[in-house]
Every structure is written in structure tokens, then in C-alpha cells.
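Coming up is one lone chain in C-alpha cells, specifically the form predicted alone.
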Amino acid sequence: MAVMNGPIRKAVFPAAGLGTRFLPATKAQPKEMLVLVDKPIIQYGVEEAVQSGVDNIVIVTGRGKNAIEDHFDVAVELESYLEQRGQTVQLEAIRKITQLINVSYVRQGEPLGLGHAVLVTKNLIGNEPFAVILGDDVIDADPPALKQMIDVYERVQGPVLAVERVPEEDVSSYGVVAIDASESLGRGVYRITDLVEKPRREDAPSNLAIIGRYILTPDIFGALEATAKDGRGEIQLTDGLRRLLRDRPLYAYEIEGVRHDTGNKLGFLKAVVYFALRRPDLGEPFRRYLESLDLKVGVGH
């Protein structure tokens, strides 16, 4: 079959989930808008895309996600207020992201799985390769994680899935890849031989877990349309990729960087501390504060 060449110009952000792990905080606001220091989670991923040369952003939304659209829209009254008061730093911060991107939105209707979220972008993506960024995974990397993957894609000319080695006891929380270890494709690049969604520990083909970055070709849409729903009535992207694997090679790439899974409370808290400590304006006083805490004090004391 023909390989779909071309640059990566679009990045899809699935953001229609209900965020139930963070209730009650997410009852009236999207989980994607929870703040790490002073930026919502989704903005970290959007900035990563821009820094990787991708400025066409497609956000898959659902009911109650208006705050995401508002965040990436121009806020005329707020900008005027800041300008009048000479608060140029804050003004530049809110203008910067809206000036750098072109945003499109598509409604998922109801959350029917990650595969379905990708599928509803078919008309906006068209016949070109594209990226998928899961906002929960905030990755601190230089060069940016997506840029690393684009470089791999340009070399292998096929879909690329970001992977990370995880402890064996955690494999059942991820999609996991089997790889051809005999084929040398460069540091951290592997040809995938199989994909398994949330395997039991004893059944996992490796400890290479799929994390929230993908570069996909448009033939994924046909594969997803032909993919059966799982037991929960959802279309899983991993299952669609497994079907696509019948027709073309897929590749895994180990990202060089630090990934934070902000989709759970502990991971979110770790990310807040990590990014606060890396801030020039906050790092040192925050470090001193942490060192001053009496960490022997138990819960409830």
C-alpha cells in the first residue's frame, strides 16, 4: 500500500472525558483545565505541539467543556484591562498562546473511547498524517517529545507510538507493545509486532507501555471504523492500531524526557511540585518551604 508522506501539520487533543478521578473539582470545570502552577494541563501539550512546529490544533470536546474554548479564545475585555494597567507580563502570557495556534473543535457527543475520539476528527484531518497528544501526559523534554517523534516519523515513514518502560506491576494499566528486538532502527526505535490493551501482568509481551503521544497516518480512520467495540461499548485506539498493523508497519519510540501522568491525583501533585521547582521565580523559595516542612507529621495531625 502507498505510504502517506507529508509533514505533520495537525495535532489532535482528545478532551471529552468526564474527569471523574478529580471529582468534585471537575464537576463544573474540565479536568484539562486543572492548573499546574499557573497554566492548565492542556496548555502544556499545546505549547509542546507549537514548539515542535505543529500549530493547527484540533480539540475533541464534549458537554461542559466550554472553558477550554474560552481559554484559547481572545479575551478582549481582560486584555484591555491588563493593557490599561500596564501589566505587560500577564498580557503577553495570555496573548502568546492564542497568537501561535489555529484551533478547531469537534464534539464527541459521548465519551466512547480514545479510538472514537480520534475517529470523530476524520473530516478535519483529511488525508494527511497527524499527531495525537493526550493532555494527561505532561512531558518535560528537550527537544520536545513530539519533535522527537516527528524526527522518527520522517525517518521510518510510518505511524509512531510513544512508549515508556514501566514497572511490571503497572503494565495492566496501559496498552503494551511487543517489539522485534532483532531489528536495529536507532536508539529507542522499535518495530512493533503486536499491541495488547491492558494485559494481565503475566500476559504482557513487554514492559513497553504506550503513553500519550502518537503520530498516525490517515489509514487509521478506516481501521477504527472496522474495529469492534470493547466490553464497555468503547472503541479503543490500541485495538484500531492492532488492526492497522495487519496492513503496514508500526513503530514504537522511547521518549527522552520526564513524563508526568496528571490523570491521577498523585501524579498531578508530583507534577505541580516538579514544575514549581523548575520555575526561576518560584524554585528556590518553594524548595526552602518544602525542606522546612515537618514531614513526620501524619495525616490528620
Ligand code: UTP
Second form
Amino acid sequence: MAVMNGPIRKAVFPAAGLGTRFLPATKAQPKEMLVLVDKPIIQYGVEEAVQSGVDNIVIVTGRGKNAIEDHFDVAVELESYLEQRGQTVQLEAIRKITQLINVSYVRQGEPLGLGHAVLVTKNLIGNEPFAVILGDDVIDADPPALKQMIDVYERVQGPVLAVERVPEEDVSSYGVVAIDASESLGRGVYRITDLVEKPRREDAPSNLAIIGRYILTPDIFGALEATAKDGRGEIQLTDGLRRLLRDRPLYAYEIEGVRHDTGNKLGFLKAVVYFALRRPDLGEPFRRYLESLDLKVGVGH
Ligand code: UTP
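Mind pulling up the form predicted together with the named molecule next to the form predicted alone we just looked at?
All chains and molecules follow, beginning with the one already shown.
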């Protein structure tokens, strides 16, 4: 039977948010299906999980998210169409990911916050540690970001939150951790002494912001059940973690890699350019195009 401190076998992808920052694009299509070059954002995270040895994928969905389920389902008609025409490269591209994962879905009903989204996976996760991946944060890293976190988890044997140093003016957009800097736990690993959700700049205990990767233990579910809703009626994961900190140590880890926050428009645009430039088939002509642009056009108008 799976145990509280066993291996990480499951990754939860909360995807029930409304994606209001991308309206009107997200009116009839989930933001997780917005495309970076030719792959939906959520697939980058799923591939990271698989490359980190985690192939049981739990996606938390809500209304209007059917495209995500269709994307990871077998597309019989499309496959036979491509097969008949000998389009093997395209066939392989759509088959590969569905063959590599075992995917389950759970509905959140109402988007009552990230903590609540994690809580609705309680029965699917059971009594074992698990990962949470926020697909918005697309991380280019080698080894993959989740693999780095699993390695830390195996050493510290406790929940691990990915953190990143952000400019001080940005702390109020994140959960922020306070750490015990005197304890030496290895490169980029810290014991957390406190957490606070979206602090004002002057109240922030550090500039170490929590980003979209977590390794959690199943006692987070009890902590979330005991966590009060915030002013907007949502259960925040950071608040649940703060409660859990009363009972056990939590750890922060600074991932080595490049993170793109594709949940906001500027971050999304940067990610498109970043990944396009790294594509063997597109990188060179795309770079030439970018170099040919008059970058002053439109500025200030
Ligand atoms: P965000 O804070 O980015 O919210 O959620 P959002 O609704 O997706 O986007 P905006 O701010 O309206 O543009 C962070 C992550 O938590 C999930 C989201 O799907 C996203 O992956 N989430 C958030 C849920 O699954 N349920 C919730 O109730 C809230």
C-alpha cells in the first residue's frame, strides 16, 4: 500500500480557474489550452511530470474545460486520417503523450481557490505524497523542475515548495516564505519558518516567492479542511500550508532553470518567443525575423 513517505507517483494539475486575465481568448476555451508555438501550455507541465518519473496525472477541471479532456484522450478518427495519409510525424506527435500517461479528472464545481482545488483530489490521492503543478509556470530546466524537487523531497522527507527570488515590487502577487538561513540543507534548500499569501511589500518576510511546483504530503488535506476561507471566499493553499507548518517542517527549494509565468500576457508572449527560438525547425528564421523588426514601432502610441 502507498504510504505517507513513499515515492511520488501522482501529479495534480489544478486547472479549474476562470482565466480572466486572458479574456476574451478564454471565454470558450480554457487558458491551459493556449498554445506556446504548437503545444498547449498544460502539455509542457504534463511532459515535465513524465520526464520526472510521474505518470499518474490528476487534472482538476471545471465548467468549459472539455478541451483539456479531449486533448489527452485518444483521437481515433484523427489518428486513422493521419495514418491513411502516411503523416507519421504528426501521428506520433498526438499519440505519444496519451500513451505515456494515466490521466484522471476531478471536478471542482466552483472555483473556490487553489487550496480547495487541491482538496477535491483527496480521494484520488489517498495516503501518499504527491506533486502539484501549476501549468501556468512553464519551466525550462535540466533536470526537469519536478525531478529536482523530488530529489530534494527524498532527502528532507517533507513537503517541498518551489520558490524564486522576485523583485520586491512583485512580492504582493505571490505567496512568500520566511526561511531559516542559518541551517544548511544544500544548494537552494531552506527550512520554512513562515508563509504569507500576497503580502504588502513592506510586510513581506523575504523576496522568496512560491511558484507553481509543490511536493505535498497527505496531511495537507486535513490542514486544508481546517483552513478558513479568505476575504474573497476562497481557500488558499498558502494558508493551508501555514497551518501544516504548526505540525511539521516544510522546505523551500530554488529551482535551477528558466521559469515563464504564462498566466499573464507579457509572460505568455515572452514564453512564445523563448520556445520558438529554441525550436530546431523555427529558431533560425524566427530569429532573423525578430532582428529585422523596427522595435520602436508602436511604442508610446
Ligand atoms: P490563478 O490565480 O492563475 O487564477 O490560479 P485563474 O482563474 O486560473 O486565472 P485569472 O487570474 O482569472 O486570469 C492559479 C492556478 O490555480 C487553478 C488555476 O486553474 C490555475 O492553474 N485554480 C485556481 C483552480 O484550479 N481552482 C480555483 O478555484 C482557483
